[in-house]
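So this first bit is one chain, no partners, the form predicted alone, shown in structure tokens.
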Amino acid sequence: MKLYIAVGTAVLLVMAIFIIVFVAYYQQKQIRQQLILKEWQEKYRKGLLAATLQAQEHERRRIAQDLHDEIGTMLSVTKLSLNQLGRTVEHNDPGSTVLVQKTRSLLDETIANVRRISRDLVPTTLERFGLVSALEELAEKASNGEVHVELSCSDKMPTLLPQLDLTLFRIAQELINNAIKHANAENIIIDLHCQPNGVLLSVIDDGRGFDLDEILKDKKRGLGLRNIESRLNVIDGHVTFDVEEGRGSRIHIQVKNLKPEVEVEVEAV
């Protein structure tokens, strides 16, 4: 009898244990694969984020092009026409020489906005010369007598992707747009420095700062910052908002994966 409840109570415990085991083993399997979706549908969000930016900036350069190839061109012989008009009305009636040279001027003017945002939209300076140099001139551009960007970077940058340049170069120009429209900054300092594992692009203002949660409700408001976020996330960069109402704004943008192997160097500013 002894060794039937032996016997019994040993198989009862070796079930348990088979039991206990499967139990753990589905279990451990199930968090697998629930940990294998996650992944799959992270990457999934990731490639249709980048897919989203990807055609936005085919959109930027198709608009760019139509602007420089037709808008531009018909300014320039609008231009070359008005230019013949001119000297005809300014030979039969010189009274109009003034209105000439006034709708000349508004010409002029049309066509050197039409080419710098044309250039707004397609970074050539990025395309050709790389990041630094591109925020050289972003820094030349925003500056004006009222508002002055400088640029401080590290002598030798790592040349990065071509995605990354854009990506930082896009949210470079955001954040100096916001901090001259929104927070009436007067100074504005891009820094662009190596870190071991990446670079950090911070912008730093002095302007009147605001407050990030209220912002980022405001679905208007806050549609600048969100972007900011989706173009990081498509290259696992980070965002850190050093920010709050009545001083001025720190946001730090750092990104990983490099391309390390070859190095620019560049004139300290």
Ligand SMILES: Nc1ncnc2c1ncn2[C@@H]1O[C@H](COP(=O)(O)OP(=O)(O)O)[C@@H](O)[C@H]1O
Given for the second form:
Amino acid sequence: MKLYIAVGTAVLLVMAIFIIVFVAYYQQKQIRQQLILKEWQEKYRKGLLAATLQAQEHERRRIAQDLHDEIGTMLSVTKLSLNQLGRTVEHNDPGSTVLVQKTRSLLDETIANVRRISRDLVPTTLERFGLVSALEELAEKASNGEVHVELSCSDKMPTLLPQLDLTLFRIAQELINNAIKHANAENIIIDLHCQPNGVLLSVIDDGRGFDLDEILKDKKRGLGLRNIESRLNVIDGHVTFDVEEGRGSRIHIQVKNLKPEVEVEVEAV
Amino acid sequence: MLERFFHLYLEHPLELTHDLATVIPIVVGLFYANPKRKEIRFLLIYFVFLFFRNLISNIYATYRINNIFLYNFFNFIEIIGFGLTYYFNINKSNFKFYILIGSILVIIINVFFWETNEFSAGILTLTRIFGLSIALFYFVELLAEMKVKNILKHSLFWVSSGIIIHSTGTILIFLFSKIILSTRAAPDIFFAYWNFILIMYIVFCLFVSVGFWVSKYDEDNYA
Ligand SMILES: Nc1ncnc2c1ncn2[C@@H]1O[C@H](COP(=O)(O)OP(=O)(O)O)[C@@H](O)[C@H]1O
Ligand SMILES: [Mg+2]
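Output the structure of the form predicted together with the named molecule; the preceding block shows the form predicted alone.
Once more the chain from above appears, this time first in line as the rest of the complex follows.
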């Protein structure tokens, strides 16, 4: 009897140790698998985001092309006909000449607008002359009597991957728009700096600032700021909001100029 | 009296080791554990009680007074201590409910098994089964919910392992305590099994000490 108790205890103990080891081993295995799954999901999400952004750019390009080629052409043809009409009218009904002239100037304005919109939709300067020129153009266009936008950048900018160029440009566009629209700023500085294996883009304004947490709390607001984050997510970039109510905002974008995981081809035009 | 006290220890060195082993989790728990965690606090209190039980039972032994009722009584504290520890660390509401009902039920049944002069096989065995069950419940929850990243840095994993080893190691001995731990049992048999119980308790103390030690990682360890 006493021996049975000893043997039984030994058997139970072996079972107990087996259970403990099994739980420890199995749990670690489960966690490892979960980690792999999470990584995979993250990758998939990034790929999806990249594809969405790419589709957006494609769509813009298509709209720009349609605007330019179809509407633009139609407008030019219309202008030609109007000119002919004008000449006929001058002979027969001099009273209507003013009306024709007015229509012509309206048409001219429309043509200019279509051209501007189609140019703004596709960052042609960016594709032809690179990020620095595109930002210069952006600063120039945004400057007027009330705001002064200035670009400062280090002399030797490394050539960036086209995808980085486009992302940085779109982000700069959004940030400058924000500074003009919301901040009531007088001076805006775009600062482009190269860093060891990366680039730092800062947009600094002297406006009224804002409370980032409050804006991100509201799901419907801050779409522009959220877009910046998702764009950066695709290229493993990083944004730092150095903002506060009552003083100018400083927003820094950091990207690595390395080959990223997710490939997005941007076709040159 | 002190002389007799020391004599007792010299006669049973394992008893001394066992009493010292109770101090390890208290020291680790007081100075190295994360005091914010509830399971640490309940277990620490449990070990302080254990320390005093040992002290009192040794004093009784020195005066040759029967101290076995202390061992029986301590099982009630054990049920409450373990019950509270796990009650506050299990998320599944039905497990929580089982633990609550189980603790109350086991305490009530144990009252009917009460014995003053002999080890109560009923109390001791039921308490082991109770400890074993909640530790296994906790393992099931650990596997089902994957709530920790590194199980080796999770304090309740070590505590549960300690409880499981201690319970499985002693449950049969306590179940047949009428034969091997009674006053009528042959002294060599009694001491062989009694020493084994002490060893199991030392192992338990060591496991809990490790659990207390890793409790500082617990906060970052939840997945
Ligand atoms: N530079 C800034 N200065 C002050 N407020 C800003 C600035 N940038 C953003 N904000 C605030 O953050 C809000 C969210 O901006 P954004 O996400 O770009 O959305 P939107 O420009 O469409 O309003 C704005 O409504 C504005 O109140
Ligand atoms: Mg905006």
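The term rigid core refers to the maximal set of C-alpha atoms that superpose within 1.5 Å between the two forms. What you see is a predicted model; the values in this text were computed from it and never measured. Numbering follows the first chain given and starts at 1.
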{"query": "Residue shift check between the two forms, rigid core fit, residue 32 Cα at least 2 Å", "finding": "yes"}
{"query": "Flag for residue 75, CA shift 2 Å or larger between the two forms after aligning core", "finding": "yes"}
